[in-house]
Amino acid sequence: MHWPPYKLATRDYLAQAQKKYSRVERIYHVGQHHSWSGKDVLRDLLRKHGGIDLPPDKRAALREISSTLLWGELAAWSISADLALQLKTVEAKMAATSQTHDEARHFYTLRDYLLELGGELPQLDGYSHTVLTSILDSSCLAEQLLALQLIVENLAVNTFKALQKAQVEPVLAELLSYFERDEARHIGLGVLYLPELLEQLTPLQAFRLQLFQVKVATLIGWGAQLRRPYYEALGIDLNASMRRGMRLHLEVLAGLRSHCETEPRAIFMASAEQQRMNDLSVDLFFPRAGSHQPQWQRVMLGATNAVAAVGERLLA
């Protein structure tokens, strides 16, 4: 390894990089401009709403959902720091560094909120733990960028929206609006920079990336099944939330495709027919709130819940 990379400060390189990566660099500057103090914001919101007023059963359910978010923020903090080290261009390093700063703020702010909420914080379920450690342990830069920026960050934004829409707790609802703005920028790094990495993959590497996507998506689906009672306790329609999450993911993939010179075959790009199948699957495994469920579906859901619990114990 030759260090320092002197070309990063040459005029020719800077002119070329500015033309190619100006939108990636902008993520850093926007992040700097919109930086906020987690300590100050949380303090002001607690004062505004007179603290956290929530019955014990909802506090327990909120701790379960929020613990996954908390440890997800810590994992994102570590992964984005790793990305800042591994990414080759200055502009991408700047964007990843900005994300590292954001994720650190998200972690300590959400941790402080949960301390205010009270009670013992539950450990990660086996599915979420496996997803996050798989990304943390991956030695493939494309896998980390894809899984964190396009899947996990999108899932976090969708969870924020669900908690806000249900108005589970006013302090958290306002707090998560700050988180959501930051996470939207993080998704941008994946959309703008991942195409360059995909073009460099060999057919075998592309196939492995597809398998990694299937693994992460499957584990997330089983984890959602396991946490369904907590969402229901908080008044969150998981069916509507998952449909919204899939739409957001399609929008992200469409943005990714628009920045690729060729079809990104290493990424599963959902067609309209596949999206209809996804909707049917959501209705099957996560029925709409208050909808009629035939006997066969109730039996299937009971079996699915049992399998999800067994799988979680094995993974944990």
The other form holds:
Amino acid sequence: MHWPPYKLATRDYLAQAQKKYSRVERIYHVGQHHSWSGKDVLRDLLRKHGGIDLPPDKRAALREISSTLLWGELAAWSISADLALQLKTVEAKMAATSQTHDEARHFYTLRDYLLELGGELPQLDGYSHTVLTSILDSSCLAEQLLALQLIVENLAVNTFKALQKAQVEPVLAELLSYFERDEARHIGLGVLYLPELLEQLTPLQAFRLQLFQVKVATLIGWGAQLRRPYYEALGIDLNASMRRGMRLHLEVLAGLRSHCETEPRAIFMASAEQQRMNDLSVDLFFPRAGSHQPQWQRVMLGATNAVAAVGERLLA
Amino acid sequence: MVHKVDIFKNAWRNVVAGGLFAARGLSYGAMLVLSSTLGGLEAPRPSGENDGLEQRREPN
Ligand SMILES: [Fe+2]
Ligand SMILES: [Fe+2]
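Let's compare: the form predicted on its own is above, so bring in the form predicted together with the partner chain.
Let us now look at the entire complex, which starts with that chain.
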């Protein structure tokens, strides 16, 4: 491979790239404009709310959920650095570099918050660990971009929203709104740039990408079931949260589709029928908080909870 | 790729993920059959109800 790629500084190439990728490059500039100091923001919020006020049982549940968020931020940091290194298009490289800067800030800010919360941070459960290491280990850029930007980032934003809606703790709620603005840009990189990577996939790579999506979605579903008690302890209605998460995901996919010239390959686009099936499965496996369940459903939930625990041990 | 991949561990995880996928599908099917024969399921919540998406994230 020739290095440096001299064409990157030629006027013709630049004019073409600008036409095609100006919105991807904007992610970098907007990121710089909205950059914030985690140290300052956390200190000010702690002062404003007089520290963290939360009963011990909720603290424990919050640590369980935050462990996934914290190590998720570290994984996103590494994966976005990997993308910044490997993506060839300068504008996408800039967006990934900006994301790397954001994820570093998310990691240290959330770590500092959790130190302030106190207690020992639990280790990752087998599901979260497998999802994150699968993306870290992947050598396929499309897999990384899809799973990190479009699935995991989206899941993180949805968890942030759930924690805010349940008004678990005011310092965290305000802190997460800073995170959320950054994550929206990271999702933007996936939406804008993934179509280009999808076009380059061979049929075999496209098939593997589909399997990868099924794997990640399956593990996320079982992981949510395993951690259900922690969500409940924090007053989060997992039924509403999962439905919202699916809607967010579908919106992201609709955005992706609008940037593709032809129907995007290798991505599962849910039809109206599949969406109904998704909603029904959420109602079956994650019944609304406080709702009455018939006997057969309670038995089935008991059985699937047991499967969730066994799966976790097999993966750990 | 950030760290060295353990091929065997990876294959094992894929097997477990495959089993979990099948288990989800089977239990979903069983629940559908049970709900149509035994019933008693609460009326589903209309999708989009009060899910907080009205405060959309800023397209910044
Ligand atoms: Fe992040
Ligand atoms: Fe992110």
